[in-house]
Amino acid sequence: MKVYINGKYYEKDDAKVSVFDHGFLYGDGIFEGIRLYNKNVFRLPKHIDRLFRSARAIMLDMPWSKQEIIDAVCDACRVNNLTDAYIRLVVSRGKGKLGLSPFTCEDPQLVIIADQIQLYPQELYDNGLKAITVPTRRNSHAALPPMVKSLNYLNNILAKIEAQKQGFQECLLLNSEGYVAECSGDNIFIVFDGKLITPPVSCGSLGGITRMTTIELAKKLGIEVEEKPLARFDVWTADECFLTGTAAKIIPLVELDSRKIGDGRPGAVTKRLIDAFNEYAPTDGIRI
């Protein structure tokens, strides 16, 4: 596997950026997760929109056109000879001397990583995910707004490492005020008396391209949509919930805090969204 890094290509043990680079040191800077389908990047250009307004909410001066990391995000998947992937663009803020300032930091670093991905088994895309909710809260909007994709995701790591100390996979984030945010690295929907409803951003969930092309999906399939704020109550008593990712895509969750979501099995909209999504995904984005 061949790393990207500022226009030139390293092997994967070589590929290295300095212990002063303030991504290293503080976590400053941003990334986008894309999916490469049957040689389609998928929706290419909204990840780099967004990786540009994450770019510009924390002052990140961006060296390059969104058309060269566009180029260089399809090169890359080229070059490692890729069909499926998952692709990792990190942009973070360069090397700099010790110190949060980041006005020290000089060259900000591009790296493109493309590889191979398994999130979950396909075992649980058929049986369903168990999830609970962690004691972690999601990030506030006035401490660091959940729509920058930053590479400080210590907020997520602890909620992770709380859900798998308990043998879970996944978990539920509530915001400040108690309602559903997001799961530790995906948008959650729930399905209730027909219709599809997920929590809008505004209540800490990131703006997900999934989860985007999933409500897109939805309005077309005649399943009508709402964004709205959930407890944990509307899930525990939805009559399906599923989870939507870059990485994941679309998976059932069928519990949550011991809880069966409706029968305990995958839902019929679950399952026709995920088959929507699996047809759609290959022909939305830039071929290599």
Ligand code: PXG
Contents of the next structure:
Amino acid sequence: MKVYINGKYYEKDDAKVSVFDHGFLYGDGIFEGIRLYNKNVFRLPKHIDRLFRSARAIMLDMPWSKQEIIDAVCDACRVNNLTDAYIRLVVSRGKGKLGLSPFTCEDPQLVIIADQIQLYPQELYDNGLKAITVPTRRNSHAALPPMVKSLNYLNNILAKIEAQKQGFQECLLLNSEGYVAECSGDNIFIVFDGKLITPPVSCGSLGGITRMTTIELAKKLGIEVEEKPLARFDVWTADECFLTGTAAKIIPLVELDSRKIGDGRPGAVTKRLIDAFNEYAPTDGIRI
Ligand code: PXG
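Please show me the structure of the same protein in the form predicted in complex with the named molecule, now that we have looked at it in the form predicted on its own.
Full complex below, order starting with the chain above.
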């Protein structure tokens, strides 16, 4: 595997950034997780737009144009001879002096790792995931805006640890007001009375690319979609529930906090959307 760093390729073991990079010292940087399906990089311009919004929010001046990054992502897939992949794109603040100030840093690092990912075994796509609500709350808009895909993912990692220590692979995070935000790295949807409902991003979820795709596909299938704040009660009592994310794609959630969701099996609407997504995803992307 060859890893792209600032225009050059390095073998996996030689792909390194400095320990003085503030990405390493302070989690000062941003990232994207992107999929390559059948040689098409799925919704790449949308990922790069989101990356630039993250950069703007943390005042990281990007020395590359959007097109240069798009070209670099496609090139990294070609160089690694990939057909299907998970691409982790990282921009770190760069090397600087000790101390929080990002203004001592120069030379931000653009890293592109084009590799594989299998978040969950197929069995969980067929039978569904079980999750718990964890005590850790989603970052508040007043602290670290949850829309920024920053290199500091400890909020999500703490939640994941709490779930795993209880024997669960996934968890629900509530926002500081107690409304449903999202799962550890995935957006959440419920189906109630045939309608698809997901919390608005103002409730603390990330504006997921898979979330948006799912909303579009549902509308095409004639399924009504609503964005509104949800409480845990709404998830417990939903007919169906599923999670969306670039790495996870669409995965059914069949139990939350020991309550079966619906009949405890992946639901019909969820299955329709999984099929629609799997059919659609390889057709919408930038050809490498
Ligand atoms: N919520 C959060 C907090 C995320 O970071 C999603 C939802 C789903 O969004 P997309 O755009 O992927 O549909 C994400 C996605 C990784 C990694 O290691 C990436 C994410 C989450 C966890 C791990 O690349 N991003």
